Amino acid sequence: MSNLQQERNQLLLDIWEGRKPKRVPVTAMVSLEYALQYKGYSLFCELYSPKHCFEAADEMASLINSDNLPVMPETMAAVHRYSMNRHMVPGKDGFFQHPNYSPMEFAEYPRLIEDPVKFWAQVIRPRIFGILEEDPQYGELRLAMANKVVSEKYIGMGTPELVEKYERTNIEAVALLSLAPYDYIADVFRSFTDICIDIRRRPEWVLDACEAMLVLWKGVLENVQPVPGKINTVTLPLHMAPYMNRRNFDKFYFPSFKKLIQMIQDHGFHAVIYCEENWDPHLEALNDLPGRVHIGFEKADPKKVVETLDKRHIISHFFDTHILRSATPGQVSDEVKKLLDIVAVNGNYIFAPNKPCLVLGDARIENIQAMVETALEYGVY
């Protein structure tokens, strides 16, 4: 391990344990899809190549001077398609997305709540998984041969060389992507616009299902190990919450996302939160999550965040990624001196643009390297 990656790895670790770093570590959130298109690649075709996500990575990493790597040359894009998953969808231009669909009927909640392992199971990942309907009998078989074969020649196999290769932090270990029970139930079982709709329906089935969903977790957290040596990690990207007034999501929302965060530090890893759209009306309930959470924030009010947070907490990203559209590298790096000046304050901040540059329209090279390079300079303690 490198001088280089050390001190990087020590940031993170410092900011874990409670101490202020020499720095702000500093993030870059870059998507392979992104990347490809910058080499001028289609992602109909080079999101399937291997060597060609490779290669896009490798060229982000030498441009973007980040403290992690900034592009992962991962994806399981074929497998989406492979499989006719529905809730991954390609558009127009390659780009997967999750649409408002559905896969659970209502009159179907007390089948989730009385066995929410074989209600997923036995009924739900066939509705989701096409494959599984075309070919019953030996639809998982395919499958699982299909997630083997992407997972070997993506997950993980060009990343760790790319991490060596630029000397970027490698201290922290994503165990797991998972949801607070009441997201889950909207994005995996019934849909945005349902679940608004059961709460006023039938709120206790939706109580009693997020209860489930516990149930649910506990089975998958008791079955992935912690890597020796790491930050392991557990990321929940939390969705509905913005569109719940106080009322509902202190009664639908929150409890059974407290005990998911507890459970998940009982396991032995750290929560990693991302709370998407504004969470300004909820920032005091953050307070309440046991532990020290790991909270990143897309359009919450900074200074208000600082002013609220429990100071025990790691907050992050903030740096509103449409201002690398068109704006001037000298104005993305006032707009950056502003952001740390309101929340580098406290030793506990992560730097992030507050959502990624998803597609090459999102940002100008460089403005992301004026944004990188900015914050690695100024966040200096």
Given for the second form:
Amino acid sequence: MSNLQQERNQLLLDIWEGRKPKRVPVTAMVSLEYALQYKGYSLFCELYSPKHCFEAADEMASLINSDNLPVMPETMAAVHRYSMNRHMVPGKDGFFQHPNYSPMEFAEYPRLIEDPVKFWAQVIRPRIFGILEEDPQYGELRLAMANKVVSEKYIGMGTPELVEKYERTNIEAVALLSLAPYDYIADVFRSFTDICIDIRRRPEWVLDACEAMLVLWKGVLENVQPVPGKINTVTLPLHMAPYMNRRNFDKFYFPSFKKLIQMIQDHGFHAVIYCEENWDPHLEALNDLPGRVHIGFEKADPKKVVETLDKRHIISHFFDTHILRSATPGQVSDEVKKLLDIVAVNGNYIFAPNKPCLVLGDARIENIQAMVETALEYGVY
Amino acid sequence: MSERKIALTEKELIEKYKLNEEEQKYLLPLMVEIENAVKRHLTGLQ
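Having looked at the form predicted on its own, could you now put up the form predicted in complex with the partner chain?
Then the entire complex follows, led off by the chain already shown.
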């Protein structure tokens, strides 16, 4: 391991162990689609070529000097297409979206509550993956083979190779992508719109379903093996809370979410949560989460977060990516400094843009570079 | 519903997935490879 990579790892290790690091760790998040478009590639064509995906991610890493790898070359887009995944559908521009699709009927809540694992595997999965519905006998085999064939294409030209080449941090290992129970019901079983109606029609069903989701996640966590020597994380993007009033948040969202965080920690993992949209009304609740949680914020007020949130937690993100579209690098630099003056005060902040640059129009490359370089220089404690 | 063939041909995959010309360059060969992997697996079991 190079000295630079060791230094980068130490920054994150210090933060996770409650020490103030030498400087703010600086991460950038750029999508593979952005990287492909930057090279003039097509989301209908080269997105399905591991060689081109690797080239595009390599170029972004050469341009963006963040502590993390800014773009991961791996994509399962071909698997989504082959399996006819109704939760991951390409738009007219070839960019995959999660549509507001509800594979579960309202009347099926009791079945979900009774046996969530069986209901998920036998009823919902075939409705999500068209290949399972079309070929009940060999559908699961087809899905497994699709994952195997596509994953193997990235052997030798994936994230590990670029992390080593560009000396980026590798101390964290994402063990699992999870969801808060209420979000999981909204995302996977019902839909964002349906669940808002469900809590009025049969609130007890939604509450019981949230508890059932904990059973499902417990089974998943018991089968995940942590990577030795790494900070093993479970990442949870949080969706629905900003659309809930405090009463509904306290009743439907937070109790099962808090239990899940405890469960994640009990299994030896670190929770990394990302609060989408504005969480200002729910900030105090985050102090009730157990242990040290890495909490990213999209639109919460950074000053309010620093004032409200317990310092044992790690905070990240905040930097508004809108400015990366059309501002000058100098203006970007000024905004980075303004943000760091507010959030880099307790030694528990990791710099990150508030959302990834998804498509080429989202950011000028020189602005991403100015953002990262300024954070690296100005973030020294 | 009619039973799905074990392995679809290139032409059948293009039709089934409505693959445009660009998608036929890299996505189609991946799909063919998946179909063949399934076929090999099932043939090996027999």
